[in-house]
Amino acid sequence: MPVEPPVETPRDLAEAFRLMALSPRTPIAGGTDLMVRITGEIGSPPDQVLDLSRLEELRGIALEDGRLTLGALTTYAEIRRSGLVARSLPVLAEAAATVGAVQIQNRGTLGGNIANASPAGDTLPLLLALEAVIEVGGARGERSIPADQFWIAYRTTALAPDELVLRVRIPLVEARQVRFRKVGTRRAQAISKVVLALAWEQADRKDRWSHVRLALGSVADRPIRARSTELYLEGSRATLETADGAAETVAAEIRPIDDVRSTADYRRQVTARILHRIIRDAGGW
């Protein structure tokens, strides 16, 4: 049976912090995940809900000090439409376009995807690969958490019970190349079977790769960095031999599971093949 938990709607961030300090509540932004919980279909319903819809402080996309800053209430549709995102980080708009379908993109928010902490969260591997910083806050103040320290276990984050996700800051690096790929049953309205984001720095096609970051979703209990594969790729060139070795390395590194959406073997093979293709394409093979 659906439940109707009590809902508080703060008028500003200070009031939201005060309410969270009094008694931790489950935040609702777009509600694309929370509403499923409220109906009782997945997980247990929340006891209390905090409606963030009036918090204008959590909206907006800006370029600040060489970083792209996105408020937690920024929707996927806003990311897709943003000229600033298109110019500075088009791969983020590419990732936003893979989330659900148009209806979900109009409601779902970047902060919601982050706080929901699903291993299959479409944008989360990209934030890991881009070394994003997630800014959170509460009545005790604000703090910054690097993305690779934010998701700590299955659907568990580094957020304290009285904290909210406020914004995301993504450093923009001129020499950085980024690739993103999601594999699902369909092109839309599909939970991911594999999500992969690969970032590296390279002066030109012949130069060796540096600062390699490879992040994956749906292959572990949380979004992860494939650190052994990163080490393999660091200092390499995009050759067929590199592609072969990286594919073997990532297939050995990850520990996916069998579930209703896919098998562990499928996820392992697809992850390796996607990475192989990206490296080949980068080298012009």
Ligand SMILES: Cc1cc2nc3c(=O)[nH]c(=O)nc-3n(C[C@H](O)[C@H](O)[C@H](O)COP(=O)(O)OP(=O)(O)OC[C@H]3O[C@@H](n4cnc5c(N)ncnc54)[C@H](O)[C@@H]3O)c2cc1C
Contents of the next structure:
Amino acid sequence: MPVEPPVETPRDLAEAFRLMALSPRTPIAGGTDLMVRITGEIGSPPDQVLDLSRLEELRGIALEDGRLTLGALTTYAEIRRSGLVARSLPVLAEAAATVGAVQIQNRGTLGGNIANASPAGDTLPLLLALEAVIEVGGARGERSIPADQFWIAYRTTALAPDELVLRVRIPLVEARQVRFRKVGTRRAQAISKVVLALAWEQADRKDRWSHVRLALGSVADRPIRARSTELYLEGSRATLETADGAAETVAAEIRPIDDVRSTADYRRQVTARILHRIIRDAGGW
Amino acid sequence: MTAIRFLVNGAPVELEAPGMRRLLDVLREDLGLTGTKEGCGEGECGACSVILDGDVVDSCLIPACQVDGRIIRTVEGLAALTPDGRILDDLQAAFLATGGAQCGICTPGMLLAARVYLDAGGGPDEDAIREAIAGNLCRCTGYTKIVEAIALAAETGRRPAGA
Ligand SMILES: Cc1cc2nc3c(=O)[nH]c(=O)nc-3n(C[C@H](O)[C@H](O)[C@H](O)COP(=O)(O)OP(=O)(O)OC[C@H]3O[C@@H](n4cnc5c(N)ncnc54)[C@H](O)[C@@H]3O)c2cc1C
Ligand code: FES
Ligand code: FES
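Output the structure of the form predicted together with the named molecule; the preceding block shows the form predicted on its own.
To see the whole picture, the full complex is given below, headed by that same chain.
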């Protein structure tokens, strides 16, 4: 039988912060990562759990000051259904649609994906490429952490033990193009072999690319930005030479590993190919 | 222990259970509703699927504390209870008609995932059906008969009443 650790269900954020300050508790949101741990087969079960599911403050999707704000408890199903997301940031709905299958999308949350900090977490490269800001908080107050400072080591985040992920803010940029690609064994229910998110700014298709952001999942011990490749692409046009050069640069830049899901070699080649293809499609050749 | 109250297949239940007990165990062990099956216990197979507030979910991934005050439908709630006995849901009848069940372990989950799909207006399109049951694994049928059953139920459900 699975372990059944004690759990408390705070009714508002202030109570949640107070409990977290009292002694460390493991939060549960949708439970799609945490409940797998209580069987004790994968990782160790938590000692004490804090159920976030009744915290209305952590729900909802809104547009505020040119930024899309998503509460930590926002599920993949809510992202897919949201008219606001469809209008302002459709790539996020595209990414949400690749997570698990419908049962997982109905329960799994954005905050859970962020806090779980898996190197294969599918939304994380997208949050990096979009320069999202993760807002966290606890009894000592709230603070904002840029996505590229959030996943600091293997399965380790910048969260303090008494802090919760509260919401994510994603700046909406007029001339920004964004692409998201996930490669897994099958379309549903597959942990990624490679996830790639690419963003750049360009007023017109013929323009040079600026503000290029390339982020990758499953190719390192955490989701990463590929900064050499970003630099390579900055100021370029989507030509064959650019695509070839960027593919070569990214293949040299990343250090993926062999594991049960894939090999380092496959991951390096696939990453390069996906990037090449995105640039080709953007160039329209 | 926590007092937990919810509706299962229209009937109110109230029980004392550890808040982190899996809904799957509450249904099977505490309430004796063994129609809900356990396959993997980790969200991969969908055998434990139930309908929670209208959404299909894996009951092995849901702690009891999160269903307090909610509405749950299990496979036991699919057939309608009438004075003349139980009348199978369109989907159950369709699974029988096409041979959509073999060993039956995946069937309750398949039926509930398909029920939500049809209730949301899903039709007989094969790709859409396959996406709707992508979280439900079957080791026996090869899926073809299951997809056929759901498509058949989609057609039956669309016929005007009495037709
Ligand atoms: C079958 C299956 C398929 C899956 N497929 C995918 C996939 O395709 N892509 C993918 O990226 N993931 C996948 N996952 C993993 C999981 O569904 C996601 O990571 C999901 O977003 C986790 O969210 P949750 O709310 O369920 O997290 P939970 O399980 O509730 O929590 C996850 C972790 O984050 C912590 N946590 C949760 N919320 C907060 C918060 N607000 N503040 C602080 N800490 C918090 C918890 O303590 C826990 O350590 C899959 C899981 C399963 C079981
Ligand atoms: S038993 Fe719940 S998904 Fe397999
Ligand atoms: S009928 Fe046996 S698993 Fe589907």
